[in-house]
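Only one chain is included here, represented as C-alpha cells and corresponding to the form predicted alone.
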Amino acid sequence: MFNKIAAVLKRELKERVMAKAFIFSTLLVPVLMFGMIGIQAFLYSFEGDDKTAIEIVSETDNMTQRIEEEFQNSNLVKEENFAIIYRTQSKESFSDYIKSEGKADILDDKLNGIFYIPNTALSDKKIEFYSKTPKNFSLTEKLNKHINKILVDEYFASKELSDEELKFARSGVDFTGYKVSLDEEIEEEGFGNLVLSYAFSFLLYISLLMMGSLTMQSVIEEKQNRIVEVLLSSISAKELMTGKILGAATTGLIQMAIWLSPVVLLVSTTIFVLPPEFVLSITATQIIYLLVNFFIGLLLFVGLFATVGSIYENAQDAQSGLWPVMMLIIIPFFISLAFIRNPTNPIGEIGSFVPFASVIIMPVKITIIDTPLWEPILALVLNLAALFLIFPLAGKIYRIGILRTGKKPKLSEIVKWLKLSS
C-alpha cells in the first residue's frame, strides 16, 4: 500500500514541482503582493493631468485673507495642479449664489467644487462642500490640514498664544507602543511583526486557494480523460487520493518554505540590517510551527478540493459544490485581518482554535501576541482530529464519485454515498 502511495506521490511531485506553473507562481506571488501595494499607492496618489479648480468661500474678509495666505504658501498651489478662487459672502448671499452661478459652474465643470466656511466652523469645524462628487476623499483630505490650521489659529488668536503653543494645539497625538512580555524587557514595538502578520495571512490565503484549485482541476481532468480508470486498475481509490493529497501538500509546503526563506535570513543573520521600527521579532520555533500548521491545513483543504473534483464532470459544475469549501478559507482570512487590527477581538480569539479557521488565524496570533505554547499545540491537535474525522468520509465520496459519469449528482445522492461501506 505504502509503495503505491509513494509512487503516486512521486508522480504528483514530478508533475507539480518541475512544472513551469509552479516556478512561475512561486516567484510571481511575492511580486504580486508587493506589486499590489505599489499599484494601490500609485492609484491613490495619481491625480491625472487636469487642473483641479475649487472655490473657497468664507463669511468674513479676515477669514478669506487668512485662507488665501495659507494656500498661497502651500504645496497645493506651488507644486500641484490646483487653482483656487477666494470669495467672501454672507450665509444668505451664498445660499443664493450656490443655487445659481455656483451650481452652473460646477455642472459646466468650471469648478470641481465649492467649499463654504461659515463663522460657526470656529466652534464646530463643520465645512460645507458642494460638488458633483461630494465624497471626493482625495480632495477633502488635501484641504483638511490647511483649513484645520486656519481654524485653530483663528480660534486661539484672541487668547494670545505663542507660535509654539499654536503649533502644539494643531499637532495630533503620537502613540509609541511598548511590548510587555514575561521573558523580555519592556521595549518599543515596531511595525515589523505587524507587516509580517499581514504577509502570513495573505500567503496562507493565496496558497490554500491555489493548491486546492489546482488539485481539483487535476482530479477533474483525470476523470474527463479516463486516466483515472487506468490508474485504478493498479491501485485503490484510497491510495490514489492519499498520494494526490500528499503530493499537493508537499508541493505547497516547498513553495511556502521558499516564500519564508527571506524572513529566516532576516532573523537568523546580521547581514541584513532593518530600521529599528521594522525589526522582526519571530523565532525559529514559530517559523517551524507555521510550516507544520500550513502542511496540516493543506491536507485538510486539498482533501476537500479533491473530493469536490471527484463529484463533478467539469470545473463549471464543480463551482456549485465548491463554495462551502471556499468559505472555510475566505471567512477566516477576513477574521485574521480584523484580528490584526484588534488583537482583543473575541471572534479572532475563538477562531484561532476552530478547525480549518485556525490554519490562517493562529499563525497571525502568534506573530502579534505572546501566546502560551499550549494554544498553538491545541490548534494543531484539533486540526489533526478534524483531518482524521473528515478524511474517511471524503475518501468514500472520492471512491464513488471518481468513477461516476453522467448528470450532476444531487446532494441527497452524495449523502447516500457516505452511507455505503468502504
The other form holds:
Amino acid sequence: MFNKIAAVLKRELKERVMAKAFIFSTLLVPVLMFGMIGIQAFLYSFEGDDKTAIEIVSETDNMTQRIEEEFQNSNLVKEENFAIIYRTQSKESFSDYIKSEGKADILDDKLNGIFYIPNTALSDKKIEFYSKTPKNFSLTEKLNKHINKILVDEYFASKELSDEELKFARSGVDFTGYKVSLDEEIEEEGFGNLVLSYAFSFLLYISLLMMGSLTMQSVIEEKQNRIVEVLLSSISAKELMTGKILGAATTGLIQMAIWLSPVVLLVSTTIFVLPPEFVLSITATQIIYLLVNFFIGLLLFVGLFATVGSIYENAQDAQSGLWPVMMLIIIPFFISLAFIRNPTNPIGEIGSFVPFASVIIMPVKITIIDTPLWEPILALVLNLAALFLIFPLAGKIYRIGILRTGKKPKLSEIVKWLKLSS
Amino acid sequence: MNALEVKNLVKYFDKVKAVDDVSFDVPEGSIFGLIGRNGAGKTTTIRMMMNIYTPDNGEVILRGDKVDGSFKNKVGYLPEERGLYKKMKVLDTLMFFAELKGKSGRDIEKKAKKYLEQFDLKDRMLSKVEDLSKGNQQKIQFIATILHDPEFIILDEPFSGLDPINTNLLKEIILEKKKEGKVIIFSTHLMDFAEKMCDHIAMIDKGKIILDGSLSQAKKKFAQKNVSLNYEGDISFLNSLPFIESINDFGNNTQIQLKDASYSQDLLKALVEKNVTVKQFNANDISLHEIFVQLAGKLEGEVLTAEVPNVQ
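Could I see the form predicted in complex with the partner chain next, after the form predicted alone?
What follows is the entire complex, opening with the chain shown before.
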C-alpha cells in the first residue's frame, strides 16, 4: 500500500518541483511581496511632486511674522515644494474673504487650502482649515508640528521659562517598545519580528492558495482526461488521494523551506548584521514549529481543495464549490493581519486555536507575543484531530466524485454520498 | 477450473438497480465476453470485479479465494474511458503505471523499451504524451495495460474509439496473451466481434444475466431451433403455420425460429409445396446477435450490427 502511495507522491513531486512554475513562483512570490511594499511606499511618496499652495492667515501681525519665520526655514518650503502665502486679517474680514476670493481660489485649484489661526488658538489650539478635501491628513499632519511649536512658544513666552523647559513642552511623546517575556532580561524590541510575521503570513497565505489550487487542477485533470479509472485499477481512491495530498504538501514545504532559509541564515549566523531595530528574535524551535504547522496546514487545506476538485468536471464549475474553502483561508489571513496590529485582539486570540484558522493565526501569534509552548502545541493537536475527523468524509466524497460524470452535483447530492456505504 | 467466479453481484445507484444479482464463471485460459447493450450494467460489473466500486451484495472469487487488493496487481485493465497524463514523457508514463502495479526497476524498463520498439514508438520514448498522435497514445495505453505481465486482462469496450490499425493490434495482443495462458475478459456491445473472439460469454441485459456459458454450446442450443433461409417468392403464409415461433427478416436472409428443432423438415416441405425457390436453407446456424435478439428483443430503433463497420 505504501509503495503505491509513494509512487503517486513521487510522480506528483517530480511533476511539480521540476516544473517551471515552481521555480518561477519560488523566486517571484518574495519579489512580488517586497515589490508590493515598495510600490506602496512609492505611492505614498508620490504626493510631494506637485506644488502644494496654501495660505496661512492669522489674526495678528506678530503671529504672521512668527509663522513666516518658522515655515520659510522648514523642510516643507525648502524641500517639499510648498508655496505659502502669509497674511494678517481680522476675523470678520476673513469670513468675508473665505466666502468670496478664498472660495474661488480653492475651487480653481489655485490654493490647496487656507488655514486661519485666530488669537484664541493661543489658548485652545483650534485652527480653521478650508479646503476641497479637509480630511487630507497628510497636509494637516505636516503643518501640525510647526504650528504647534509656534503656539507653544507664544504661550510660554510670557511665562519666563528656560529654553530647555520650552523644548520639553514642544516635543511629542516618543514610545520605545520593550518586550516583556519570561526571559530574565527585558529587551528593547525592534521591528524585525513584525516584518517577519507580516512576511510569513503572506507567504503562508499565498502558498496554501497556490498548492491548493494546483492540487485541485491536477485532480480535475485526472478526471477530465479519464486517467482516474486506469489509476483506480491499480490503487484505491484512498491511496491516490493520500499520495496526491502528500505530494502537494511536500512540494509546498520545500518551497517554504527555501523562502525561510534566509531567515534561518540571519538568525543562526553572524555573517549578516542587521540594524538593531530589525533584529529578529526567533528561535530554531519556532522555525521548526512554523514548518510543522505549515505542513499540517497544507495537508488540511490541500485535502479540501482535492475534495472540491473531485466533485466537479471542469475548473470553471469547481470555482463555484471553492468559495467555502477560500473563506477558510482568507478570513484567518485578515484576522492575522488585525492581530499583528493589535495583539490583544480577542478574535485573534480565539482564532489562534480554531482548527484551520489556527494554521494561519498561531504562527503570527508566536512571533509577535511570547506564547507559552502549550498553545501552539494545542493548536497543532486540534488541527491534527480535525484532519483525522474530516479525512474519512473527504475521502468518501473523493472516491465517489472522481468517477462521477455529468452535470454539476447539488449540495444535497454530495451529502447523500456521505451517507453511502462506500 | 474457473479462474474467476462472480457471485450474485448487486449494485444500486440511488434507487436504480444497475446490476441485479449477476453471476458468471470465467474459466482458466479463456477469452470471456461480457455482452450487452450500452447501459446494461457491463461497466458497473467490471468495476465491481476490479474493486473500484464496492458491491452492495455479492462477491468475486479468484481461484477459490475472495478477491482483495492484491488482485489489482494481477490485472491489466483498460477502461472504456481511458487517458494518460498529457505532460508526462512516454517512458515515464509506462514506468509510473508499472510502479503502481508494484513493478519497478531495470527489467521493467527494458521490457517497456522492447514493447515501444515492437510498436514502432522507440524514438518517441522521451516525447511528451501530448505530442503523440491519438493512435500512438492508444498504443501507449495498451503497453501500460500489459507491461506488468498481468495474469488477467480486463478490457471494457476495448474497441471503442480505436482506428482500424489499433483494432488489429489489440486483437493480436489479445490472441498472444491467450496463447500465453492469460485470462482475458472483455465487455462489448459488438456481437459480431464477441462471436469471433470469445470462447465463453455472459449476456447481460438491464442489469441481469440472460445467458452464460461456452459460446459453442449456446450456439448449438439456439441453432437447433433456428433456420437461416435465403429464398425467392412469397413466404407470408409461414405466419399461419403452427410450428413457427417467429420470423425475422434481415434483408439478405431471413431467420425463422421454430417451436422445436424437429420441425425443420416440415418447414422445408411447406416451402417447396408453396413453390418458394429455396436458395439456401441452413438449419443449424445462428449468430450471437440473433441469440441476443431472441433473448433480449430489439430495443426501439437500435440496430446492434450498425456499429460493426467501425471495427472491421
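Everything numeric in this text was worked out from a predicted model, so none of it was measured. In this text, rigid core is short for the largest set of C-alphas that superpose within 1.5 Å between two forms. Residue numbers count along the first chain shown, from 1.
- In this overlay on the rigid core, residue 371 has a C-alpha that sits less than 2 Å away from its partner position between these two forms.
- Once the rigid core is overlaid between these two forms, residue 314 does not reach a Cα shift of 2 Å, moving by less than that.
- Core-superposed comparison between these two forms: CA of residue 238 displaced by less than 2 Å.
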